[in-house]
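To begin, one chain is listed below as structure tokens, in the form predicted on its own.
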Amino acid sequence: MNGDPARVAAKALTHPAAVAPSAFPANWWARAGWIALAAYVVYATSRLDFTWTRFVVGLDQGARFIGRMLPPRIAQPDTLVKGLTESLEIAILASSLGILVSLPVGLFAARNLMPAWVTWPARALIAMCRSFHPVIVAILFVKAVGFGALAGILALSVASVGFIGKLFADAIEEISLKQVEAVRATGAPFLSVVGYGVMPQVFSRFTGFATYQLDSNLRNSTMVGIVGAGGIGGTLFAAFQRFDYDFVCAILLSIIGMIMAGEVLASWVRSVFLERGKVDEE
């Protein structure tokens, strides 16, 4: 009989594939893809005229570059100043800009709290402003109100609706819907709710979200500064452009310790917040 155990056991024992299925079974729609993804690379390196012999000289290349920058030198101090100032003031400005806007903009976007006629728009927008990088955004704002910082605030501002606005509304859309229902069971107006109800669920999370968009946009100020948008950007690819290699160096280092201090006082924001809004859930 087919239900005798030593039977069983004796084909379990010949033929194991038989009696239990294996713990894991190949996929190959994965394997598929995998392959694919793999034959895909070696066609784009192809493609792109990728060589061992360039990526040798080019690392001979930049031995040799690197020995031009150092050791660094701070050839104009004043100009320096200036740019990592105006850099500072930009990333600040854009970023304050950014959250203001993104706060409504967030909120409309929320499909818990908002209908598909709102949240459809505001995501739309939110996507729009997500769709391109700050370089090329500021491009068009150079363009459109000339050389200087108000370009580089006008395109972080940008950046920063597109990259928090997502992000509150996500927040927004994961809360619990009880304490919302619950102050609108008293008759309180939508800003109340707003008030009472949302802000004291998210507030740490956006908290944290403001704090990495400063840090971003201190990153980012430097990059659009190149196009002419105003910053420490412009000063760099000025050094670039005279072979003065050693400031270029000095720059760069300027660059990394002031996002480092941002990063820093990030932290100590985040700390701060996290740990008030502990103590107000207690």
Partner chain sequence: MNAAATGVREWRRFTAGQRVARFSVYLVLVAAIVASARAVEIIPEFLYDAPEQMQDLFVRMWPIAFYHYPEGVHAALVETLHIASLGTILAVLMALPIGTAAAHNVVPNRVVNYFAKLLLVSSRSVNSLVWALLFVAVFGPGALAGTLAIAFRSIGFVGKLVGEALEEAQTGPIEALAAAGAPWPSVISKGYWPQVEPAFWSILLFRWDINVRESAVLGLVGAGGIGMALDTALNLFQWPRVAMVLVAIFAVVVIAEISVTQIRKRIL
Second form
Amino acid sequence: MNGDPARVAAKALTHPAAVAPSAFPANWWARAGWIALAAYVVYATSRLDFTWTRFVVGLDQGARFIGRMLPPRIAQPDTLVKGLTESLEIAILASSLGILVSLPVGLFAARNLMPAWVTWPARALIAMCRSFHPVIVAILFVKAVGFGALAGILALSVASVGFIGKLFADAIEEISLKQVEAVRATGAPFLSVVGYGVMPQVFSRFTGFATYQLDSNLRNSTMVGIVGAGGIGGTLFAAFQRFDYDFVCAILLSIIGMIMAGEVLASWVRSVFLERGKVDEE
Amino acid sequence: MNAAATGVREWRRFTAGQRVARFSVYLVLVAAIVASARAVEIIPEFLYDAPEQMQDLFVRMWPIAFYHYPEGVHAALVETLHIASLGTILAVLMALPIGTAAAHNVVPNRVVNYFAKLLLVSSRSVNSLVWALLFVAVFGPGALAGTLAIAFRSIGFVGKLVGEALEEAQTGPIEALAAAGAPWPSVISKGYWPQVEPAFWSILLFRWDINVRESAVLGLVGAGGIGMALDTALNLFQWPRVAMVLVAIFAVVVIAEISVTQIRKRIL
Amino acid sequence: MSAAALVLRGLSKEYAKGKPVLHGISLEISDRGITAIIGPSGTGKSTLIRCINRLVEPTAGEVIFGGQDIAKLDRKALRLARRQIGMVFQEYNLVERLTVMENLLSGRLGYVSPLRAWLRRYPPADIERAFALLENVGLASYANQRADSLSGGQRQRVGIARAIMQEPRLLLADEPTSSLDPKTSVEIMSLMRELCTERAIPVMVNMHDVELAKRFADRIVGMSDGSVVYDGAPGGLSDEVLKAIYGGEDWIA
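Hand over the structure of the form predicted in complex with its partner chain; the form predicted on its own is what we had up.
Full assembly next; the chain just shown is listed first.
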């Protein structure tokens, strides 16, 4: 307030904190956030009836459970092989169908290339496909087309359209329009504009999404069987219900083996298609 | 380019090796699709019948049983959100140390790195529904199994991304702190943490969004949440109630996604 | 002066209602030589060029090219008109992830079916011409390099070659040298003049560098505030005229 330097200096000596602000001011918002989070954890834990005794009993149970899982035993080799093969088939067919559909849907949903009356329905379709877990979609398809692989294929196709469609649309919305403008200026027809102005810019990312989705479909194709939509999941669920835990263990190990093999395959596809694109890997 | 030899110059987009590699990918893909389509058991009548059956399903779902929400859906929906949130928090608590151990620039020990990565891969390789089945077998049906399933499935995801974010951290500030003789907790909290914090929150929100979707199905195997309500309604063929549950899931998922996008915009 | 390759009549553009960027521009571009458009930044030079092939939709006026009004063409006819108008961009606008050869061939996209274009099955004559053009622009050994591995000057050479691949009857160039250093700018302008004179392609080029425009253009159009304020030979660009175009005088040495 008053400009007497001596008094300010004196005050600074007696109340250093009042004058020199701390180098690390306390962030009250962050602290309040942490406290709120802790309070939520306590509240939610109590609501869900988690108790220590339950946990300890569970640990005891868990030890016995693991004991019964080991050693893994392939109780029904034929069923296991048949289930795994069917899961693989579901994943492959669902991925191809899903990728095929998501290409145009994703393109139509890109707001920088398409008018609003096209992007709007495309985006609504993508949102619908994305909102439900594949297993829930599988339940509906099981009710509609009956038990079996078809329901699984349709359910995972829907999931693929939701996932790839959205990422593809987002990728297209991030492209450089200058390149598109240049191709358009040559008098190229629309499909050629897409082929030269758009696809080269998004192809490597699209391959990434597609192989990721194949991977993800492979994982989920082992699960849709739980609700009767084909694949190894049905065998797994049945083994669980029979308390056949050593067979459960064998099924789980073979599922993990198949998924890992799928990852190797996916990375091979990526390496073949992206060798020209090494420098632009984000 | 053998212009002199042939007179007409040829241009090919790829070298011979690239063409062979591409051709073999296409060949394998087409072969896989054809083989799958032939082998998979699809009953044609079911396929032709599908549109009609779908229509029938939607007709039976109408009108949606909104009156069912207060007594049969609300509590389950809240439980689902608790499962997703607590599961995410629990996952982060476990994933942070494991993810850090997997980052070779923070923990320069190959054995530790590989062990941490093995844990993360195992977590991701098992679907959350399988985790749920396992935990239901151990702890009995209910939200505890669901929360643990969500947590164990998320460890791999969060840990992997946190580890990668740490590995991308710039070495400058860390070397400066180390040169100043800072002890390692300070190096972590003042050197690494500020660099990975935005990525961390983004990963957390992203995973929470996924977990909301995933926790909605866990009830189908008895692990609590709205999936239980869905299962009950399905088993009793109460289609209007099924529709109500689906609408509730849809609403929650959309709200979760919108709020995540908004929060990301605000804080990042 | 021979026949006009392009006639603009009363060409206007408003991005926002009531705020015209171009005020009824009327120009005739003859079928020979380089016409340079100069003027301060933001005066609508770029908009003018883009209104000609309708990368920007004109609000009013006529663009007479090849006996028809481009401003009134439907999509299909516009596409056919665009095939005959080559365009060179300030930031080259090459398809970064395609090779130099693919970029050159993209100049033929208006003539090749989308399927053949996707499969890269171009007529041998196109490929032959592309190789010849690459030699002309001094990039013969770069055919299979990706465009994003080239330097700025090299990219603009590819940009010009791509436009020439169209065998255009008019070449539009929007600030083709603004992203280049002075030496490369001169090289690029010489190349453009050489290629277009050989093929008798009229050029309409936007420039902000007055000296470069004087050196290469046969005719200069000075624009200020969306209107033409000078139209004539480069020799007529007196200090007075430049003042009328750019305003102020401190910058004139």
